[in-house]
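Just the one chain here, the form predicted on its own, laid out as structure tokens.
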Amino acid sequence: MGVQVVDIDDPDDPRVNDFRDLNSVDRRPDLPALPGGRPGKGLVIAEGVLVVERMVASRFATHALFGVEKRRVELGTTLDDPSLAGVPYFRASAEVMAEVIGFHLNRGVLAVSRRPPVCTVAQAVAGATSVAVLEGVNDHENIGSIFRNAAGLGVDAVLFGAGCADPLYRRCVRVSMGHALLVPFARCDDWPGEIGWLREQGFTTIALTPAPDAVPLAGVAGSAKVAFLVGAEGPGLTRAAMRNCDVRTQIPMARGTDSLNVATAAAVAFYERARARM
């Protein structure tokens, strides 16, 4: 037994009110509060079939699905978990959805999750031998590829921060392809605290920077354990963050390049840890 199939043909139907106005600033229902200090709903929200079947694989209990028959058809067996039995999918035209969610959606399909306890880091990080750590990073794309670059390249787990924006925000949960909901992630209370704590942990913490002093990436990467630092576009990671580093490392840059964007630079991080390690 799986999902249940509702037919919705009226765009006012409050059935599917969890996916109404996802364009909207202030009535998203993937926001935990709304202007004013109101409540949001603070939903879980996945696009297109791939990052469907995500969420259903997660530790994110889905609780309904809208979308149109095509899509349906494509989830095929994914309907059938267990998870889902009796969940509804709300099934409608495009142009019914296109009225609900404010925008024609290309990927034809929606599932949404309320959001299940958080983590810790000591939880986040339990058998973790390789870790990012984000620290200003507000760019939801930017969170969404080093979630979607941490899965492809072996990283454990994603830790953040101060100043990061919402890893469950609805782009970043989109452009990581579903792995924010996959990869476990933890805030960090006490920054930069943690930093020291990893250490403790026995991971070796290395800042990522531009600066010419810092030395090359390659050298660094081959540790038991590794937790790589990256801060926002600009600013990079505060002093206080390196300080509480063991290396600070650099990503040698040609043509009069300074830095790379910070998604690509902790891919490219990963990738050594993951050549480190062959």
Given for the second form:
There are 2 protein chains.
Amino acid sequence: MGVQVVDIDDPDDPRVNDFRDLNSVDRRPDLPALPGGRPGKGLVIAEGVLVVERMVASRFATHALFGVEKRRVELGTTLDDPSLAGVPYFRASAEVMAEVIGFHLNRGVLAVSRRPPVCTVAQAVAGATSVAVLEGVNDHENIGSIFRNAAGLGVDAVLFGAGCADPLYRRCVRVSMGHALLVPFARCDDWPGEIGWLREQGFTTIALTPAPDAVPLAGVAGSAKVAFLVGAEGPGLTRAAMRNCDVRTQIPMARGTDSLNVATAAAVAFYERARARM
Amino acid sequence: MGVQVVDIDDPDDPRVNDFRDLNSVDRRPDLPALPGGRPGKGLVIAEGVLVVERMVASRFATHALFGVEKRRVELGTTLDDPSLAGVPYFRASAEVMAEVIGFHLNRGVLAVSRRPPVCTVAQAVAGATSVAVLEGVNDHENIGSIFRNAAGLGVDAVLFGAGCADPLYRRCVRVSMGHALLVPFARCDDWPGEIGWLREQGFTTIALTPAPDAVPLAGVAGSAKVAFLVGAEGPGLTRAAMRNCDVRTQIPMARGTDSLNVATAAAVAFYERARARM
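What would the structure be for the form predicted together with a further copy of the same chain, given that what you showed me was the form predicted on its own?
Expanding to the full complex; the earlier chain stays at the top.
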């Protein structure tokens, strides 16, 4: 059971094409496969032992791994997971790996899956009592950090309003420590209509803003169901989004557009939520 | 008054040597100038309009700027600051700048100062009621984020215990949004002795740890004077540091070594402090 080890000695071996040119602007395999659009393969890449373990544990179906022997040993029984039965572990030297992927990868192991069918908003928030809703967050590192903070602080789902970057981009998955693969998420196609929909479902919708007339965060996060809305650093949430929220809240002290990174501001809100439910 | 504009057309012009090879492993000018050691110049580099403005406002004495005309215009009256009287603004094209510094700089302007005399721990915490104390935090981005979060959430000073990276490294200053130049900081030379010293000064010393027997963060941050101790992701605080603290506290939900980034965990503690003082 588990993976099948396949040795790769030739960097041109087509069997590792899903891992090729990871940093290429045009050909990188983790771009979405758009009809008639960019030549992305629509793949999802996990890097490093911990994130690979999380991909194996997720709804993402790993169809190949590519790594050095040392990382194979470190992955241990993870590679015996039934979901990996017959899946190839392409084993190579660090040098061959570097030639294939286009740079030296310290983490020493990659796994790849196809993108699963997208969730609807209703599917992503089913059963959720704490939700993060992003608007205009177009930085992959920030989105990755928000997934990590959501997982660490008990937020159940992440929704993407207008103007957000791809949560399955390689860097996002890496920075999230793999939680982008585990925390349910969905894109909003009717933005900002989904805010009203969340309210209909009983969520208190709370906009984070540095506006001086916003109420302090302490005390607003105790409802049965809460959705925190955060916008990009600088512009913040759009008026349209803000107008649709029940509450506008601010983090004390943190005034000014650059005072806190968006993922940090979100973490503070998530913490306040966890605190309110203790 | 204010800066003197000096045009630089030749990338080899020695007048911009303080900005040369910023990414060079050996020669980068922002390495500390150690006696008999590495050939660093002991300079501090500010990048971008906002961080340059903060350097000008700080105790760091800017002795030269290097940038494109557009950024000079954006800096506006900042360049009229009396502290900049007679200081050169080396004006160049983006291409000449890229040749000098070794890469293309989107931010388009740099300022440089010498490292000021180091603060003692007593100087850094004079008048402080909220202090962050780091141990083993050797990642420049994390240190930069901690400075930003300290400034954003009202923490007065940052102390560096054993094993921390240089807070005046260029990337740290950049990620801090310039707050590494504004928030007082000092290195601890008698670590972990400074923890006892802080207690003698009336600080409640609070260790952040994921240990399950630690008390929840809510409720521990309300003393008149508080010092939060944070360790590196993974190993966390050393036993020696932990033993010297008054309280061991944990962030609810955030269990496990990778659940929150160290700067994010610190931000949550800083927020709890701001909240307790509201």
